[in-house]
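Starting off, we have a lone chain in the form predicted on its own, written out as structure tokens.
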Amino acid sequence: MSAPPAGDENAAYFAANRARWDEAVPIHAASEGYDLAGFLRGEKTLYPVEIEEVGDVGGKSLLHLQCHFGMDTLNWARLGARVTGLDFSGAAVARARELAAEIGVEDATFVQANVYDALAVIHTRFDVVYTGIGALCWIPDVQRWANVVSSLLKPGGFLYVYEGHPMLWALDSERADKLMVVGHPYFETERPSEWAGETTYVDGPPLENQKSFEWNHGLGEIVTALIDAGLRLDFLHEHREVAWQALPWMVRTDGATAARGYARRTAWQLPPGERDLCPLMYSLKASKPA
């Protein structure tokens, strides 16, 4: 991200998060969880539900907001899209540009900016705006985000989101008694939740920047923000599967065990008898009227 505007009360939170993400880039690039070697071989693909629900992107312009170091962005390029990725981490953007060169994708642009500042640095409009897993928790105001998204879309274009469900983010994920208990805010709050973690969500060494700040957003808040921004909701799907082991007692859908991280060909569920208790992920598509 670029620096937030002067006087922004969230500036300190953004700065702390950016420092953590800058440090995480080389760790993630070297991790088994991200499996960069598999990506370079063409094996580390997008999730099947994303490919199915977004549809054919051949020849379309696609903007990936909060793109990290560009693996998913470049997977859309492999499917034929003309891609632009935006992220607040300078280290992530630099690595994404290197990665594009490594796999020979020339029609890919990566831009460093806070998602709220996207309109100041991106002057084109897109057929598709895409946001993947674990992005929305880093923004404090979902309505402001929705307004940016709408402004970045061409008439007739659409937003696609594949995300952890806000109900899942609100659960206490560290309980030993296997009870699903709400331990964190479900709705958007003025001040973020503060977290401290020695490592990132995949394998790797301890971090120096261990603090992070996150905001949850209720599903109704997200959908209403998009509608208020002038978009039309095409679908909203809630999923019983999640792309990582979000709770320690979850089981893999194929019954096997897996390394920590995002395994693209596997998914996790609540144990038998509990699978209808709580949505774990959601996907949505919202279009801008032509």
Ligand SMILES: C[S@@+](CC[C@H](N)C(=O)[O-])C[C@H]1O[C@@H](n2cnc3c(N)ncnc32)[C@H](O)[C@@H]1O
Given for the second form:
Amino acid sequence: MSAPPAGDENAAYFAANRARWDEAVPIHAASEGYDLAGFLRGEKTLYPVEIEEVGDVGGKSLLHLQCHFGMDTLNWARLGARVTGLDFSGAAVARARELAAEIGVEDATFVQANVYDALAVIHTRFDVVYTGIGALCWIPDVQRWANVVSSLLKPGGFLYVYEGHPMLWALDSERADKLMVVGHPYFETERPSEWAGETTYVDGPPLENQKSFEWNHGLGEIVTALIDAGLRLDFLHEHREVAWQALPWMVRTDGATAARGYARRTAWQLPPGERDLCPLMYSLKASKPA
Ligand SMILES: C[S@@+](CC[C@H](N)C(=O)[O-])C[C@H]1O[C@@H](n2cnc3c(N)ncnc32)[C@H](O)[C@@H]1O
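Can you swap the form predicted on its own for the form predicted in complex with the named molecule?
Below is the whole assembly, all chains and molecules, this chain first.
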């Protein structure tokens, strides 16, 4: 990609990413991987660890940043939260609104905006800000993101993140020798990594918009950004399990989850004997002082 216009250094990357996400929405909604049918039957799309670690959301206001087409947002609504979802994809927001109507959740709000512009379009403040798997890699500057998150929280409110671990994002996922080799930046970089993929991470037909641009952020950078934005870290858990087959030689371990009424949710681990080698996901909670 040629250099983006001066003064608007990430606009071209955001535009390319948004076009790909717009195209992915109907594909994901029709995919086995997302299992929309399961969600419509009442199954959970959030992971057990997310529900346990966030705790009771009954009566709380919850903002889901980068909500995609709203399944996880509406899962929080089914658990009793008053939800708002934000995503920069117009197709995602439109599908999320339809989905809310389909399942009879009347007070869910969905807003189309870049996360960076959230404060210009959302004027309320929330008890919980939530962001799920595959969100932070689309954000160039984690400090700018953390400042937005902090401003969106009420005093006494908290942020919860469940995400792919930056160490996992840094690994070369295409090695035939099954070695874990660092092949991509672990730390935040000014310029994104450029990817080209015919399909997304779930089943579906090839995309026209094949390029995407992503940024990694080191765990220390993420935590320090939140602290510098005025939040206090409650916990940071690193997990040996990941929600998708991040490396081809991972083994599937989601039998228990599937049996407990969770839609679309798979879990994968490194082979036995390798499980302590590398963290695969993390979850964190950070609170805004009351
Ligand atoms: C992998 S989804 C994450 C949602 C959820 N974990 C899921 O699997 O459904 C990433 C979402 O981030 C959105 N997104 C990417 N960059 C964004 C940005 N800068 N501002 C707002 N939304 C963005 C995309 O449109 C997409 O819906």
